[in-house]
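Just the one chain here, the form predicted alone, laid out as C-alpha cells.
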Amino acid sequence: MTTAKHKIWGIVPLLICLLLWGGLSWLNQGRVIPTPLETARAFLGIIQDPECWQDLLATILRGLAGLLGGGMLAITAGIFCGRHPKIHDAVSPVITLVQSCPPIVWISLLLVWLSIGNAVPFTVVFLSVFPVLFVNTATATRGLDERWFELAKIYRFSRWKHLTAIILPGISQGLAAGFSYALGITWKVTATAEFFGAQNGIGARIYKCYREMALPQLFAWTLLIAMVGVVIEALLIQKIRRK
C-alpha cells in the first residue's frame, strides 16, 4: 500500500508540469509553447525514423568514449597523486582552472582547433568528468589510513595487490560518488558539444530544430534526451549510490 502511494505521489509532479505546460502554450496560443499534444507527436514520429537512432546511438557512443577516457585517465592519475602529497599539491591549482572552466569555453575553442566532428564532443566530456573523478580519487586515495600502507611493506605485497587489496577498496566510495556526478553531467555536455561542433548526433538535431524553428520537434528531441537520462538515472546512478 505505501508503494502504490510512493508512486501516486510521484506521478503527481509530473502531471502537474503537464498542466502547467499546456495552460503556457494555451495562453500564447502555441506560437513560442508547443501543446503537450503537439510535442507527442513529433516525438513519435522522430522515433519512427531510423536516423534518429542512429543520431542516438552517436550521442551515446561520443558519450561514453569521453567518459571512458576522463575517467581512467583521472582515476589513475588520481591514485598516484593521492599517493604523493606534495605532486597532488603543485597541481590542484591546474585542476581547480580546468574545473573552473564552463563547457562552452573548451567548446569554443576546440571549434576553432578542431573543427566540427567526434573530437569536439569527446574531448568536451573528457575535460567536464576528469577534474571530477580526479579530485575525487585524489582526496579519497590520501585519506587512507597508511597503517594498512606498512603492513602491506611487512607482508611484501606487490603494488598490483597494494591496488586491489588496499587503494581500489578503500576509495570505492569516493569513486561511486565521483563518477555518479560525472555519468550523470556526460550526456548534458555531449550534446551540447554536439550543438555547436557536430554534423549528427541528438545536439546537432536539436540545432537544425532551432533553425528551422520547429517547435514541437524541438521540444520532442529534448524530452528525448532527458529520458536518455531519466533511463542512465534509474539503471545506474541510483544503483552506484547505493553502493
Contents of the next structure:
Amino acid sequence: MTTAKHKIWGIVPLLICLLLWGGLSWLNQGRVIPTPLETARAFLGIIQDPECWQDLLATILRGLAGLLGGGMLAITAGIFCGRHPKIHDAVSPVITLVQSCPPIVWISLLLVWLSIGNAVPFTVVFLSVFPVLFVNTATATRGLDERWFELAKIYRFSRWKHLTAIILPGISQGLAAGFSYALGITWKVTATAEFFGAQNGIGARIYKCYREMALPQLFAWTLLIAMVGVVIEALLIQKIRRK
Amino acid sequence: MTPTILQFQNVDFQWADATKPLIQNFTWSLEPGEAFYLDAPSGQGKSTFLKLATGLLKPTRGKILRDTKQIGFAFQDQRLLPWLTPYENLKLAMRHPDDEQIHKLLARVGLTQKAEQHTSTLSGGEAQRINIARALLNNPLLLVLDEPFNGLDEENAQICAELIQEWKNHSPENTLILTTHLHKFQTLCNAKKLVFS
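Form predicted together with the partner chain, following the form predicted alone:
Okay, now the whole complex, with that chain kicking things off.
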C-alpha cells in the first residue's frame, strides 16, 4: 500500500472519534460534553491569547527538563547495569517499586516538601520516566550480542568507542520505543503535577477551567497538550527511529 | 631462552555444560615469525582454541601467556557492525586511523566501490574480504584467521592469500595461526600443522 493511502487510512479512526464525540455531545445537548464546534471556537480563542503561549512554553520546558534529566540518568545507569547483570538484578526490585508508585503519591509528597513551583512537575516527570527508560535501556544493553564486545576487545576499543560504536547504535531502536512511551507519560504527568501544584502551565489552566466549569476551554487545552505530544514525538522520536 | 609470542602451559578447557574437556593438558609455545594451521575435525574446538589464544576465553586450568597486544583477528562469522559502512568498520578498528591505508586495502580487496555502502548490502564474500582487511589493518604482530577463505571465490581467495603472504613477509616477527578446511591454503606462509586436541 502506498504512503498516501496509509495516511488516508490513518485519518479514518480520527474521523470516527470526532463523530462519536459529536454524537455524545448531541445526546446530552452539550451540557457536560461540549460539541466539537464549541471546542474548536474555544481553541481558536485560547491560541489567540498571548498568555497561552507562555503556559504552553512552561509546560513544554518542565516536561522536557524532567524527561531529559530522568532520561540521561536512566540511560547512564541502564547501560552500566546492562553490562553488569548482577548489579542489574540487585537493583531491579527497587526500580519496580519506584515504577509502581502512582504519580499522585510523588505529587502529594513533593507539594509538602517543595511547595508549589517548577520543582514539582520537573521532579514528578523525572521520577516517572526514569524507571521506564532505565528498564528499557538495561534490557536492550543486556540483549546486545556479546560477539560485538569480543570484536571490541581484540581491536582494543576505548570506552568511548564501546559506547558510541557498539552500545548506543545497538540499543537505539529499543531506546526510541522507550522514549516514545516516556514522552506520553511526560505530558500526562506534567499536566497532572501542574493541575495540583503550579500557578501556570497547561495543567494549571485545566484546573482553572474545571473550577469555572468552562468545559469547551477544558477540552481545548486538552487538545493542545495532546498536539504538543504528537508534534514532539514526530520531531524527536521518529528521527531516532529512522537512524 | 627463546622469546615466545604465545605460551600455553598445561591448559585445560571445558565448556560449562560439557561432560569432557575440549582441550586437555596442552602445552605449546609460539615463537615470533612462526606460522601454524590448526588441524582438527569440524566441531573439535578450532575456534575455541583461537579464542583462548587471543584472550577472548579463559582456560579452565593452566596458563596462557601472550607477549603482544598487536593482534589481528578475522572472525569466522565476520562481525562487521551492520550500522556502519565497510569504510567505517575498517576505520573503527584502526588504532591510529589512516584514510590512505584504508583506501589502499579496500582497493586491494576490490571493494573501493562499496566503501560507503551499507554493510548489510554486502554479499558474504565481500563481507569476508572486509573482515580479512580489518585483521591486517593495524599491521599486527600476531594474525589469527578463522576460516578466512569461507565464502570467497577462487580469485578473491587468491588475492586475500597474497595479502596475508605480503603481511607475513613484511617482518620476520609476524606470526600466524589459521584454520582452514581448504588444503591448498593450509600451508600458507609455510604454516606447520598444530594438533591440540
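Computed from a prediction, not measured in an experiment: that's the story for all the values here. Numbering follows the first chain given and starts at 1.
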property: Motion between these two forms between rigid parts - which of R41, E150, L57, S115 is the hinge; result: L57
